[in-house]
Structures are given as C-alpha cells and as structure tokens.
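The chain below stands alone and is given in structure tokens; this is the form predicted alone.
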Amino acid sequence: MNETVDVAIVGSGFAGLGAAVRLAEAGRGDFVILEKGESVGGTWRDNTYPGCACDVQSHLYSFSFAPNPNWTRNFARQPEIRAYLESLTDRYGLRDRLRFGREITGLEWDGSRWEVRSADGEVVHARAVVWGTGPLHIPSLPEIEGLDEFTGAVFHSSRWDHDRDLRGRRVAVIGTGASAIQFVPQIQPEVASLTLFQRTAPWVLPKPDREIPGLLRRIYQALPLVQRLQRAIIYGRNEMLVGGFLKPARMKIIEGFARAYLDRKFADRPDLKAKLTPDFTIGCKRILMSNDYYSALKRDNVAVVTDGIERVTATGVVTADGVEHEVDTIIFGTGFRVGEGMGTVAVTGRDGVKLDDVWADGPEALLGTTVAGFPNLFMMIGPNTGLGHSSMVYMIESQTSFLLDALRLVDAHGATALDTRRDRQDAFNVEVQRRLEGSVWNTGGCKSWYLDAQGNNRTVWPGYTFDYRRRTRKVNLPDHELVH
C-alpha cells in the first residue's frame, strides 16, 4: 500500500513524537510516523536491561509542552520514561498516524517529493521527511576473534536476553559505559562470578537521585508553575557546566569531586582504585553517575580486568596476558554506533547525489538539521547537536521550531521545498570545529565516540543550549534556497 502525505516522520522516540505533536498543534495534521518496531519509545523501548535509567533529571528530560507532575524519582527509570511516551501518544491522538514494522531502507527525492521505501516494500510519498531515529539505536559490537565459537549466551545490553537466567552464571561484561554501570550492580548479587573487561576507566560521580515525595507531586499537579520553576533551576544549573567543557582547566573542580569519590570508595582497596582511576580529563568521555557501581566492583565475586581482549574461545575470554577467563555468558555494554543512524539507508537527493558520498569524510549539516542537496529533509539530533551536560529533549524542541518555520516559509513563497546552501553549511561547520578545538572533548586525552576515525568531533554542540535554541527559532533564509 502506498501513501501520499505532506510529512513523513521516521522513528517514534522523543524526536519523532515531539515533531508529530508540534506539527499537529500547528495544524499540519497530514503526516505519518514510520516506526521499525511494534511500539513507540525508541531507545527507551529497546533498552530494558536491569537498572536502565536516565542520567538527566526527569523534569528536564521531558517536553516543556507536556510536563509530567507524576515522576517518582529525580532521574526517571526506563519503564516510567517509556510509559510517558506511550501516554504522550494517546494524549495527542497519534495512534492512527503510526505505521509499525516499517524499517526504512531508502529515501529518494524526485524533484517535488521524497519517496520513502521500507523493507516490507511499502512506499510513502512525502513533501518533507523528518528523520527522527536518533543516534542510540544501532548496537556497537566489537569484532573479536572466535566470538562465533562461544558456546554460551551472548547479547548486547540494548538487546537484553530476559530469558537468560543469570543466577549462578559466570558472566563476562565487556565495556564500562553508561549502560554497564547501571546493569552491573543489578546483576552482581545473583551471578556466580562477574568479570568486567575494562578498556578505559570512566569518571564516575555520585548520582543525586531520590524519590520525589507524594506531597511534592501533588503540588506539581495543583500548581504547574512550581514544576516549571524546578525545571528552570535544573536547566540553569546544568548550563553552568558548559564553560568547563569549553575550557578544560575549569574541569579540575569537578574532577576533584570525582577523585574524592574514588578515594572514599576504595580507601581499603588501592589495587582496585588504581585500575579504576581514569587517565584523561573529566568530561572528555561522557561523565557517568552511579551510587552503587563502585560498591559492586568491590564484591568478592567480581574481577576487574584491564588487559586487552585477544580472542574468545568456546568457554571463555582470553586476554593479552594469555589468561583464559572461563565464562558462560557474555554481555556487551559497548554502546552504539553513533553517527551511523542513516548508514543503513540509501538516501538520494537532488541531481542523484548520494548522502553516503556527501558524508564520505564524516556527517555534516547546518545546525545539525538540514544538509545541502537534500531539500525538505530535516534531521532530528543530527551532527553536532549532542550534549554532555543537558537534555536532548530540549534540543529536539528547538529543532521542531526550525522545522515548522521552514515549512511555513515554503508555503508562504509558494515553493516546493527548502534546500540549504552548501557554502553556508560549510561555513557553519568550520565555525563548529573551530569552537571545538580547545574543548575537553577534543583535547582531554581520551578516545571517545564523540570523535570520528579522523579525530573530528561530529557529535557535540560546542556551546550553550540556549544559543542553539536562539539559532533554530527561525530559519535564516539567506542560508537556504527555495526550490520551485
């Protein structure tokens, strides 16, 4: 079945649903939401590992137009966030716009519309496409010799095998990122042994998480202004970190807190403390927060291994020192292939130009939203919109304002589409890379997913989020051309 709509939205996580709500509220109800899964939620649908939670405060990690007075914790956990997105879908009547089981394989501009093809053969024709799949949905799995010979269970944290009973198992955890520090303390008490393979020790701070009292939740319900004020306080406090990210010397204060936390936790275990002390400036990699990760690593059934992994055998993991660590379960906490969200999709723009070719040296866009040569293609959370300090939901809301203004301009001028000028896009990216040169992400001495293979930072926004919002509030027409 083929459909023709004004706007096709790809993905039904925060980005896709946020765009859908704003379109509907603006009177642009002619859209569909194409979702590869069988329910909404995006990364909060896929990630169901034990302990899965957000590391941005609940009041800020939600839409300003749809506050949730009923958050039960300062940092919401996965089931509650997913329930929020489901309720949003119902509240704004989006169910009939959803098309599940639509894994998009190709986009092609025909001169006036996009042809959006999915793996099941369905085609949607749309004047505009909103690409809202986000960066956290393609698992990153390292290539390790012999992995296919392993006779036990193997899975990635974002594809958690809930049928695998871990009680009494000998578990290997590979990776020490944001997911691992959440699920390791959850599974540690029930496994026979847990061997954590760590390539790089992360900086960890205590997580200021606690239950939100019922009385306070009732106040939020009765007086929404109080919750908005709380959101504003959290937002302002988070923005104060930006100066440190851009001037790494200022990060020494935060690093001091993290070192004190390490000292306190491992005063009786200097051997373990040495393994868990990072060798880079805090903030270079994502700063992690946990109140129980360090405690879990001190347990008798846990071993932290810092030797590199050489290969996997049928029964274990062999490290560079020649030791075979016998395990029956391997769990990867190795994150996602950030920046490759469109890598599995054949995208063809004006004059037959392929996005793969345009992005051969790395993804670039104007304001992380539009790409020259690809009219009316709006990316949510595109290149250089990532944050190390605040909520991506704030960035998504900023981009939806840009989207709405772009469609308004196209209609006002009787045009077919809006396309970005390549010279303006190039100038913008030169500015972005210049602003990132001295940042902690680029100079902090670590290897992170913020940087591509060439060492370019294609991920992070180099400044304050309110500056990004200012620049995306309205489309600067000289940066673009109208296609008739």
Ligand code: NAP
Contents of the next structure:
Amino acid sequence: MNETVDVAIVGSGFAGLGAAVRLAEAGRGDFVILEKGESVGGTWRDNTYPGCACDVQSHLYSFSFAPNPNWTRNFARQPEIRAYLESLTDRYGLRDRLRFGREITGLEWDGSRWEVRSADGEVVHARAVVWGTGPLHIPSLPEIEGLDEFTGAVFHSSRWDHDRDLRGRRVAVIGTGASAIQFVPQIQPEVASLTLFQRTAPWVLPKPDREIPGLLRRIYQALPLVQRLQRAIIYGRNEMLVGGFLKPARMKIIEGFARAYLDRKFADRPDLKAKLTPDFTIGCKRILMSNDYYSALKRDNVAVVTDGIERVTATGVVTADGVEHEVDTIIFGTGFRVGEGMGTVAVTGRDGVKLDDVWADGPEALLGTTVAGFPNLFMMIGPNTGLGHSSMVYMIESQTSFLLDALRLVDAHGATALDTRRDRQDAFNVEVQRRLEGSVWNTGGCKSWYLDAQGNNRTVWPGYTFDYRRRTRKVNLPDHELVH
Ligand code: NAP
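Mind pulling up the form predicted in complex with this ligand next to the form predicted alone we just looked at?
Time for the whole complex; same chain goes first.
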C-alpha cells in the first residue's frame, strides 16, 4: 500500500511520537509514523534488561505538554516509561497513523517530495520527513576472536534474552557503562558467578532515587502547577552542571563527591577501589548513578577483571594475562554504534547528493536538525544535540518547535521546502567545535563515544539547553533557502 502524506515520521520513540503529537496539535494531521518494530517506544521498547531505568528524573524526562502525575518513582523504570509512550499514543489518537514493520532503507528527494522506501518494498511519498530513530539503537558488538566458537549464550543488553535463565550460570559481562551498571546488581544475586570485564572504570555517583508517595502523586493530579514547579527545579539544578562541562576545573567539586563515595564503599577493599577509580575528569564520559553497583561488585561471586580481552574460547574468555575465565553466558553491555542511526539508509538529497558523501568526514547539521542539500528533512537528536546532564526529551521538544515553524514558513511563502544554506551550517559547526574545545568531553582525558575516530565531538550540545531551545523556537530564515 503506497501512501502519499504531508509528513513521514520515521521511528516511534520519544522523538517520533513527540513530533507526531505536535503536528497533530497544530492541525497538521496528514502524517504517518513508520516504525520498524511492532510496537511504539523506541529505546524504551528495545531495552528490557533487568533494572533498566532512566537516569534523568521523570518529571523532566517526559513531555512538558503531557506531564504524568502518576510516576511512581522520581527516576522511572523502563516498563513505566514504555507505558507512558503507549498511553501518549492512545491519548493523542496516533494508532491509525502507525505503520509497523517498516524498516526504512532509503530516502530520495525527487525535487518536490521525499520518496521513503522500506525493506518490505512499500513506498511513502511525503513533503517532509522527520527522522526520529535516535543515535543509540544499533548494538555495538565488539569483534572478538573466537566468539563464534563459544558454546554458551551470547546477547547484548539491548536485546536481552529473557529465555535464558541466569540462575546458577557463570556469566561474563563485558562493559561498565550506563546499561551494565543497571543490570549487574540485578543479576548478581542469582548467578553462580559474575565476571565483569572492565576496560575503563566509570565515575559513579549515588542515585537520589525514591518512590513518589501516593499523596504527592495525588497533589500532582490535583495541582499540575506543583508538578511543573518540581520540573523547573530539577531542570535548573541539572543545568548547573553545564558550567563544569565547559570549564572542567570546576568538575573537581563533583569529582570530590564521587571519590568520597568510592572511599566510603571500598574502605575495606582497597584492591577493588584501585580497580574502580577512574583516571579521567568526571563528566568526560557520561556520569553514572547507582546505589547498588558498588555493593554488588563486593559480593563473593563477583570478579572485576581489568586485563584486556584477547579472545573467546568454546567455554570462556581469555584475557591478556593468559587466564581463561570460564563462563557459560556472555552479556555485552558494550553500547551502541553511535550516529549510525542513518548508517543503513541511503539518503539522496537535491541534485543526487548523498548523505553518506556529505558526512564522509563526520555528521554535521544546523542545530542538529537540518542538513544543507536535504530539504524538509528534519533529524531529531541529530549531530551535537546530545547531553550529559539533562533530558533528551527537552531537546526533542525544542526540535519539534523548529519543525512546526519550518512547515509554517514553507506554507506561508507558498514554497515547496526549506533547505539549509551550506555556509550557515558550516559557520554554526565552527562555532560548536570552538565552544567544545576546552570542554570536559574534549579535554577530560578519556576515550568516549562522544568523540569520533578523528577526535571530533559530533555528539554533544556545547552549552545550556535553554540556549538550544531559544535557537530552535523559530527558524532563522536567513540560515535557509526556500525551495519553490
Ligand atoms: P556505553 O556507555 O557506550 O558503555 C559501553 C561499555 O562497554 C563501556 O564500559 C566500554 O568501555 C565497554 N566496551 C565497549 N567496547 C568494548 C570492548 N571492545 N571491549 C571491552 N569493553 C568494551 O553503553 P551503554 O552502557 O549501553 O550506554 C549507552 C548510552 O545509552 C549511555 O551513555 C546513555 O546515553 C544511554 N543509556 C541511558 C540510560 C539512562 O538511564 N538514561 C541507561 C542506559 C543507557 P570503555 O569505557 O573503555 O569504552
């Protein structure tokens, strides 16, 4: 069934659904949401590992136009966030716009509209495309010699194998990022042994997580302003971190808290403390939060291995010191192939220009949303919109304002599309890179997925999120060209 619509939205996570709601509310109901999976939720559908939760406070990690007074914790867990997105879908009547099982393989601009092709051979024609697949959804599985010969179970944290009963198993966990520190304490009590392969020790802070009492939830229901105030307080507190990110010397205060936490937790285990003390400035990699990770690592059935992984055998993992660690299950908590959200998709813009070629030296956009030569293509969470301190939902919401204003402008001028001017895009990216130069992400002494192979930071927004919101509230027309 080929369709022609005004807007094709790709992905039904926070980005896709957020764009859909804003379009619907603005009276632009002529859109479809193309989703490769069989239900909505994006990362909150895919990640079902034990302990999966958000490390941004729920009052802020939700849409301002759809507050949820019923969050049961201040850091909601995955099932609740997924349910929030499902309920949003119903509440805004988005079900009939959803097209499941549509894995997009190609986008081509034909001069007046986009041809959106999916793997099943379906084609949607649309004047505008909202690309909402997110930068962190293709699992990164390291190529380790011998992995094919391993006779046990192997899976990635974002593709958790719930059929694999871990009780009594000898489990290897590879990676110590935001995902691993959430599931390690959950599986530790049930496995026979847990060998944690750590390449880089992360900074961990206690998580101020607690239940939201029923009374408070009822107050939020009755007085939405109270919840809005709570959201504003959380927002303001989080933004205070930005000053430290941009002037890393200031991060010493937070690093002091993290060091004190390490000292407290490992007073009796100097061996573990040495292994778990990071060697870079806090904030250079995402700051992790957990109340039970360190405690889990102290348990008798856990070993933290810091020697590099050499290879995998049929029955274990061999490290650089020659030791074979016998296991029957390997869980990769090794993160995602960042920025490859569009990697499997052939995108052809004006005059046959290919996004792959334009981005050969790394992805760049204007305000992380539009790319010169690709009219009416709006990327949600595009290059340099990532955050280390606050809610991506806030950034997504900012981008949806930009989207609505762009469509309004196109209509108001009787144009076909809005295309970004290359010189403006370049100037914007020079500014972004200059602002990132002294930042903790670039100078904090770590190797992170924030930086690409050439050491360029193509992921992080270099400042306050309210600055991003201000700049995306309206389209600055001189930055663009109207295509007729
Ligand atoms: P991640 O932060 O990229 O961490 C990956 C881990 O795997 C790191 O410890 C990394 O070590 C290790 N690793 C990668 N390749 C390896 C290899 N070849 N050998 C050994 N170790 C290897 O991935 P993630 O934990 O899945 O989190 C990804 C992102 O998802 C987060 O930064 C965050 O944005 C998001 N997330 C958010 C939440 C939340 O609460 N909101 C929860 C989970 C995830 P190195 O440090 O040495 O590279």
